[in-house]
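The form predicted on its own is given below as one chain in structure tokens.
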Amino acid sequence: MKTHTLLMPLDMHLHLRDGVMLENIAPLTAYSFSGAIVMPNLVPPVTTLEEVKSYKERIMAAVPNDYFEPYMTLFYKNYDKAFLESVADEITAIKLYPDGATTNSDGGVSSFNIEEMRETLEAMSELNIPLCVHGETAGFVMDREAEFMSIYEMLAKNFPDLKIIMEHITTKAAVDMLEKYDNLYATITVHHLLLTLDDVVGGMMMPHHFCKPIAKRPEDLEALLRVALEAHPKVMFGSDSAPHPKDKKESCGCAAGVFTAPIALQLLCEIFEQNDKLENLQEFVSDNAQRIYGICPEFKEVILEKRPFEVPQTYSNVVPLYAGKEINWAIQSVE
């Protein structure tokens, strides 16, 4: 039986929500990773040093039986220095989302002016806070991406000490961008290494392939593998796996958000695998987050091992990509 271990796995993106949702969903991801950059989009979102204690101890509380590094993030507000000096040792991040650009962003930021934002962009690079960035326009769905590249170019020529992550790229534009400015980063999900808009609405509508950002050209997809393939050392793994209830996906006003937490190694595996880069795994699910976020994680050891598994058809009433299919990979052991 062919096998592979991953060491530390990290997911440097991913949603955990609140209250039943957080306990059914918290424990799937932290049976298999190390830690995880936890989203600040509840309602109400996260936004003090209280509620980032309060949401990092009902995580702890949810997972009380594995190792697992919740790493929190605040929602991006104008925030003053002396405050984020007071909390900067309990956050590994702030997470900027545009007002409106996707679930629980209401109240994000509505007007990119560079003075309104300089104190605490300039605080953030002082304290080596990194900026992650949901990166949306308002524009045309499948043109959203790529019109904000002159925001990131914005963004990394004015505050050239921080450190900005572009989260969950989708455009062969955002690939490009990486090379442009030193202090740009990407996450890049397992879905949109597997996914075009083709797959989302080309036949019948597929209501758990929709995200935001959605899906885009087969030549984004391609551009999206390479660099991950290759593990380029400023791109790292971020699920962007966003939870939610069955009949809040399969309905009219269908939820953004695709559900891969607990197959997303495996996924990954797979990918990895058929391009014949498997070796490269381990970069790109762990050490190059490891290094561009200055964080070190304890040892836990991900044994992997390629068997058929049918993906569930449900976990506690969210529906993962994929469900009811066979894949190649399954999770063997963690230690």
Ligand code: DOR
Given for the second form:
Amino acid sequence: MKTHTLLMPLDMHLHLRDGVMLENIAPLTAYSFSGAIVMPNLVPPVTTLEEVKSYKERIMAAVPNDYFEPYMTLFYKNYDKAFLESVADEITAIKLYPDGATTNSDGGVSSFNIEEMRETLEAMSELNIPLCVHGETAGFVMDREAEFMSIYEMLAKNFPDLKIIMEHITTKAAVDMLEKYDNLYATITVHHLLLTLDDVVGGMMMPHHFCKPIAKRPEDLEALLRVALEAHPKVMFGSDSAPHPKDKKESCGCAAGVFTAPIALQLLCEIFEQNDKLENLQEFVSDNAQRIYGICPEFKEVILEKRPFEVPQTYSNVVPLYAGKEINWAIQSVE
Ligand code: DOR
Ligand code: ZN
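Next up, can you give the form predicted in complex with the ligand of this protein, since the form predicted on its own came first?
Let's see the whole complex now, leading with the same chain.
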């Protein structure tokens, strides 16, 4: 049987939620990943040292049997330098949401005024805290990410020592932007390597394919595949796995988010194998992230095997991507 081994897989963009949802879904990621950058968009968002610490404790309590490192983040505000010095050891990054751009992003940034942001972004540069960005404007839905490119440029130019991660990129425009500034990096989800807008609304409307940023055009998908498959050194895997209860997805007013955590590595094996690039997957799911973030996860070895695997209809009350469908790779063992 054909197998493929991955060492210390990392998910550089993950939503773990809180409460019962956290308890149900955190073990699914902890099983096969060594660590994950945990998004701070709880209600209310994570903005204090106490909240970071107690959220981390709740995550660790939810995964008692697995070695798993939650890399914690704060929700971006214009924090002062003294505060950032006091939290620097407890966080791995700060996540910036434009106000109202997506799920639980109220209170995010409403104007990108460089002078108002300068103290925070300079302190982050000095303390080597990366800035993770949800890069969408409030414009027409298909143009939101491309319109945000001028904001990435402004940030990259004004803060050359700040590591800026363009999260869950979905467009050729974002892929092109990567090359323009040394301090820009990106995460790519697995669903954006599989779906275009056609898969969301081209036939029947598919709530479990609906997320922000929305999947784009075939040529955008091609551009994302190109940099992912070559494991471009500035690109990392970040699932943006975003669980919502089934009734919040299959409803009038569908919540944004695609849930992929338990099948992400299997789908990545399938995509990379189909394109004859399995040898690059290790860099995409771990090595690039270790280098970019300067992190050293503890050893974990995941062996995947090529065999049909039927994706469960639900994981507790959350419907995964490709529920009930057969995919071609499965996890054989984790050590
Ligand atoms: O689709 C999304 N869901 N995009 C995001 O940026 C947030 C996420 C969520 O938290 O549900
Ligand atoms: Zn996200």
